[in-house]
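To begin, one chain is listed below as structure tokens, in the form predicted alone.
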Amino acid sequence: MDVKEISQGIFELSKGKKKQLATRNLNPGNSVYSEPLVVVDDVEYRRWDVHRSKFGAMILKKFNVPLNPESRVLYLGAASGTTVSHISDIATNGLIYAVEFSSRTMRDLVMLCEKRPNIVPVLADAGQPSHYSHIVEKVDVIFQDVSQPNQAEIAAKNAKAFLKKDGFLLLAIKARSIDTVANPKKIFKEEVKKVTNNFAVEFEILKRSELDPYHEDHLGILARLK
């Protein structure tokens, strides 16, 4: 098995022609969502299932992911922590504020946080950043994966409240959460316009790409706060 670091803390495991995304396990011996653990040269890696992670799909789509070991990250729509756990592997000396609205899902997330001290669970509505402004500090990166029709507005509100100047937004736009019948490409165009022009924050779009075949009717956006 060969290992190649393709970005800070993000690795490509390859055997022959087969390649798999992975992160170095912050909690050796333990998987999070039954993902395979692979040991190479006495280092344990967790395979990253990109079909369960918009963030992982963005990496395969050649997004220049702005993470490093010291990163402060606000994750909106953390669910039970599948992707959050991989960011935890990357930002080993940083901190991830994981915002989730569902109290049932939050129970799973809290159990994950007990094993990973660089994750802070936040039970709140991502559309109401004032409700957790007493918990979350200024961050380097916001990642958003929420199933609400006002996705662009939520991103803008949180960026205005928490994102550092020249900080980065990674946004997964879910077309079917906005309109179940409209053409996704039309929705994506409108949402990108909203992100850049419609709210009291100004973003520079660095990259945009549809996330198929990993996630149908999804658009990934990487933007920098001006």
Second form
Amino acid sequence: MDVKEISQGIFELSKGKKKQLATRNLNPGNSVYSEPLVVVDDVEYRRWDVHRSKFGAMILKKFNVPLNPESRVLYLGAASGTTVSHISDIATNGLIYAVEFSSRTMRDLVMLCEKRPNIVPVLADAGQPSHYSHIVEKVDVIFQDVSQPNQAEIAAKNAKAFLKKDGFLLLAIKARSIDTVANPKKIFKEEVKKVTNNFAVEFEILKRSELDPYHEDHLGILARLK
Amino acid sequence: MEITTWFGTIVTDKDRKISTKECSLCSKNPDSIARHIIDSRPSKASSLQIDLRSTALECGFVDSEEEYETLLRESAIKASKIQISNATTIDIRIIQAVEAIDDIDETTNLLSERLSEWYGMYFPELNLTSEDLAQFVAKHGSKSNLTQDNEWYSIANNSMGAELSGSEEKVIKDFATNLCNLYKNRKEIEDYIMENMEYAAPNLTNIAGALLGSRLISMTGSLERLASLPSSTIQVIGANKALFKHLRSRATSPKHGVIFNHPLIKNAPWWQRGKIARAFASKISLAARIDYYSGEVNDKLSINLDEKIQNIKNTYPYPPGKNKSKN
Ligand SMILES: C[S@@+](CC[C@H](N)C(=O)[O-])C[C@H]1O[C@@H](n2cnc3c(N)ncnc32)[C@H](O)[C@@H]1O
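Switch from the form predicted alone to the form predicted together with the partner chain and give that structure.
Now the complete complex, all chains and molecules, led by this one.
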């Protein structure tokens, strides 16, 4: 098995032609969502299932990843922590504020937080950033994967409140949560426009790409706050 | 100005400098910080003016960034746990019970069909079904155990069914016993729902009954949701697949909403049903709102509904089209 670090803390494990994305397990011996653990040269890696993680798919789509071990991250729509767990592997000395509004889902996320020293759970509505403004500090990166019709607005509000200048936004946009019948391409175009400057903040779009075949009708966006 | 942070209230002067003396900081205990996090949820983001981390250091709340992170994380975990526990409101618990009943119904249907096929080999003439069949098999096992005083005795004597005995009899009896227990458990769950609906939604229970009331809550997802729906929507809950949020795919979706199963509507003559349903739905909606927002019991609600229905009955005593005069 060959290991190549393709970005800080993100690895590509390869055996012959087979390649797999992975992160170094911060909590050795434990897998989070039944992903396989792979040990190479005494280091344990967790395979990153890109079909279950839009951010994982973005990496395969050659998005530059604005993460390092010190990163402070605000993650909106953390769900049970599939993707958050990999970010926690990467930002080992940083801190991740994981926002999720479903208390049922939060149950799993809290259990994950207890096992990892760099995740702070926040049970709140990402559409109301003031509700957690007493907890969350300024961050380097915002991840958002909430599947809501007003996802562009949610991203803008949170960026305005919490993103450092020149900080990055990684956004997954789901066409179907905006309009179930319209053409996804058209929706994406409008959403990108909205993100760029429709709300009180301005972004420079660095990369955009659809996330197929890993996620149908999803668009990934990497942007920098101006 | 006063700034709400997770570690207390920070006060700044005109020059945005922290006036340490006026600040009221939390005690450094994750339990009390967790309570503070929940109770002080800001409606305006005043803390964006300051850097939380350096402020906590500056005002002496923590001694290091490491301590900041540890304390914040521990307190946030505790706060989330409290919120999760509080979110388990009584209506949410009742929904689990309603869904458990649906699961039991599905399971008992499946198992009683199996029992009917299985036991049919040994006693095909026994035309009992579901709970009656299960109780019969659990009690008697083989038909050869029936005594003369049993109503099935002579039919059993002339049965074309095969012999049943030994380990074969035991497994079928155990199977039937399990089925009986499911039926029993279903009744217990129903009792639980009846008792708790009185607390969860007394007015709704008064108007619609505990079982229909709980079903409406389950189908919409919460009492809050039900209370937010217009009565025109309540009238069709159950008729529309999309509203079956919490039910697993059922074979067919009924044409009318679940409220049409209520005797008030079901037993009314067909030409009155639509009108009664409308009156019924509007009272249900009102009841759900009172339950959600005040929780006080309002007896007038059901009297009012009775009057309305009587009124409909008096106004439309005959089917439309038949040109009979009143009185
Ligand atoms: C597609 S899932 C996210 C999956 C996750 N990003 C991952 O890769 O592991 C979307 C999540 O966003 C949550 N969500 C939706 N709207 C939200 C909001 N306004 N605030 C917070 N969370 C929200 C949902 O409850 C759901 O858990």
